[in-house]
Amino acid sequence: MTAAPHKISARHVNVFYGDKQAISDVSIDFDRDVVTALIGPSGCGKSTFLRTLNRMNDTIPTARVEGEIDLDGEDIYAPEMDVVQLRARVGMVFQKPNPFPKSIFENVAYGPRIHGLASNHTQLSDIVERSLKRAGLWDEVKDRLSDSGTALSGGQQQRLCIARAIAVDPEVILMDEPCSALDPIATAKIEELIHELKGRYAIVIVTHNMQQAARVSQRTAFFHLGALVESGSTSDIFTNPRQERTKDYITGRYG
């Protein structure tokens, strides 16, 4: 039986901001149905690398990406790649919840509407309901879909942003420290949600919280000073790391 091809393959990826190199020769694969955690000290390149996976670095004028990143075997940096379509396939949830200043309904409906995923209001309503249910938010907001998304609590706003990301039926979800601005109860809800979403998407999560990485991921990659030090199954990385630097970080010698 041949192994399923990787969802995303990155090979020899380098990222520069002007003259400064932020990522150095990173090669790693991400698979369907797997949560991969990117861990490492602040400023080690985790978020920069994450942003290469859906070309968010394109929005930074000085950023330059070298190497190859394939999504289902297609080079996402090829000139013919439609970046809008790419970002629908590879959704992103940011560190701070960033709902649009629109109603809860419109926040989730926005993507399906611009991508033409619904041909009438009933279909659109179905997508909104399904996305909010998957994001574990429906029961809390179903009676106030016309209220502003910005009126929700921080944890609810983050789940709204996850609902917004999954409404366009992505294949990959990138999460950049999605719980760092949240309290423990909201964090637990997001972690629970990541477990539930795992079977449907490839999920890549940047976290500075090692306990969180251990709880939510099946694979972990440790970054340090812009380089990928090692990656492997989460249990191996946490209990039996091959590299001294990984061991030092996991045991709290630096961070």
Second form
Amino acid sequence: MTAAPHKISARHVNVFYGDKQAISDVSIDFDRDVVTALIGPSGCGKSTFLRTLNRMNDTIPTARVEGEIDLDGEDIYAPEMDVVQLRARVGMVFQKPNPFPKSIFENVAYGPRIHGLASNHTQLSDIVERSLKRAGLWDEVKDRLSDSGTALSGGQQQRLCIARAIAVDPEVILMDEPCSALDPIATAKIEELIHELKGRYAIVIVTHNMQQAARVSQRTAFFHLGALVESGSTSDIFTNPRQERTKDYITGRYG
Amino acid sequence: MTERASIGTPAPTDWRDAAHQRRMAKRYGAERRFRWLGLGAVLMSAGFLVVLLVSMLSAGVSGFVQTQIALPIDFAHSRLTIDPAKLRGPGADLALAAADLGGATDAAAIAAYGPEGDALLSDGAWTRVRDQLKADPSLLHRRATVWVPAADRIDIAAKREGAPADEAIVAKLNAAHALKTSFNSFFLTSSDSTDPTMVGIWGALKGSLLTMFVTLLIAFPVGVLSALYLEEYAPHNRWTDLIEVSINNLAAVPSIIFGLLGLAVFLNTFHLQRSAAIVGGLTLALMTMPVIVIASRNAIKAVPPSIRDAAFGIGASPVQVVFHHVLPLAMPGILTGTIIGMARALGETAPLLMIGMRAFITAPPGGLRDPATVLPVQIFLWSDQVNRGFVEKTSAAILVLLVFLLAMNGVAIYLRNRFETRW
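Could you switch over to the form predicted together with the partner chain, since the one displayed so far is the form predicted alone?
Then the entire complex follows, led off by the chain already shown.
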């Protein structure tokens, strides 16, 4: 399956909430070692689309997905696809930091534990340490791993959530406006972290912040009213958009 | 477009004019009145609680105290003929009863206090003599003084106001130092009796314990699992709406109806033992379950969706999400609902009357299938007695019930605080 040209490729994806169509006919590819930014005005469906990539929409009873989304050439909506494994392979970081009300160690160790990635406590501790280091949080929390994860600051909580996501060794990380609840300094740290993580994972990030998209991503996709208007390399989208709507949006005419 | 005069630049608002002052005074007044009303409500309920506790304590404490009479018995010269070897082992009670220890006790009382002497003693006084003999068989060969419970009319005269004749007897006995009051440990260790000086609460207490055990064992898991299923798994359609309405209605059904249900189902259909703790427990479980389901559903609903997202997002299966995250976070609320439901079940009388738990039972239940009664039913039965000696026993039993209730709530609050998560 390594022959698949793209890490994730979505073809003619439609998403419905009841009778209302939220996404219409979106086809887009996401590559390894690339950060792709999904931008667009509020309510344009970019978060909805992001949530189709690891089937988080399954938890919403009225949501219905049509079309095909392949991960390494396998259709993730095929009946034989195990959604639990899928979500381990495609990790997610949410808009609001949502650590479990457990210790910092337990927050990171939870994923490896339920997926059986560590056979003893030493291995588990190694995974926790490695993940926290990779998330740039280790130096700040190494002396208080048994403190509650909810006692950290907002930016630290979000990095803890990133550490939690990478602890299960995913192939793709989905980030749904990961900095929208954070102050500029914490945001800068997360962006730095995205840069460092880029070499290991395919990252898809939804953001409202155009500068952030320009700073962290190599590719950008612009969504409007549930449709994919334009996608391409970030520099092209920002300097030389092909579509009038894209240009209007990134120059701040609406959105 | 013509501009109306009122639109345009308005005069600046004068926040100090009389109208604003009046509005302000009114607002402060409303705040003050509300605060006083709230304080009044709290004080009123606290007052009722104090009145309840004081009246129960003043009437009930004497129920834990017993008047005893000194009874000199000369075992060596009594009519009692029994082989001391028989005083050991399980046959001792039978042997002593057969040897007419009761008659010997009455005879000793008549010898000590005149022809009416045996009427001064409680009907069960000889059992106390029996216990003494069993504890110390050497008594059989000598003269000894045994303290035995006084008859209820003497007991009442000694504690409060009795009939003039009884008061005179009490005065005489007191003068002879033949009367003492002591803590009635018998009240906590024995069961129901027709003689108020011999009654105890242990049978009812144990019945309550067994019944609550069954109730908790059935109602808690079934209630919590139902709530989890309805909240986390069940599709939202007309059927689940119907179930929800039914559960809410079930929580409001009068308890006696559950008694009839228990009678019809557990006794008439399944032919379980009448008056048994298991039937009582099952019946109360039916009554408690809706309360636990409703409280648990609310507690589960209150778990933030972001936690579910986080767990699903990392690849937890639905069962893992429920048992690793949702249930622990909902546990304090679930336990609160369980406390309320169990406290209601503990104080329930009506449904248990329907399934025969109001029988006169003189031995504590040995197991779930033995005839049993429970504290509130015992209180109800004693409050119905004509004999005045039962008045203080009723209050004493209420005190025991309140202590039981407080202990149960204490355990539950302790557990709830242990599960409490700080965000």
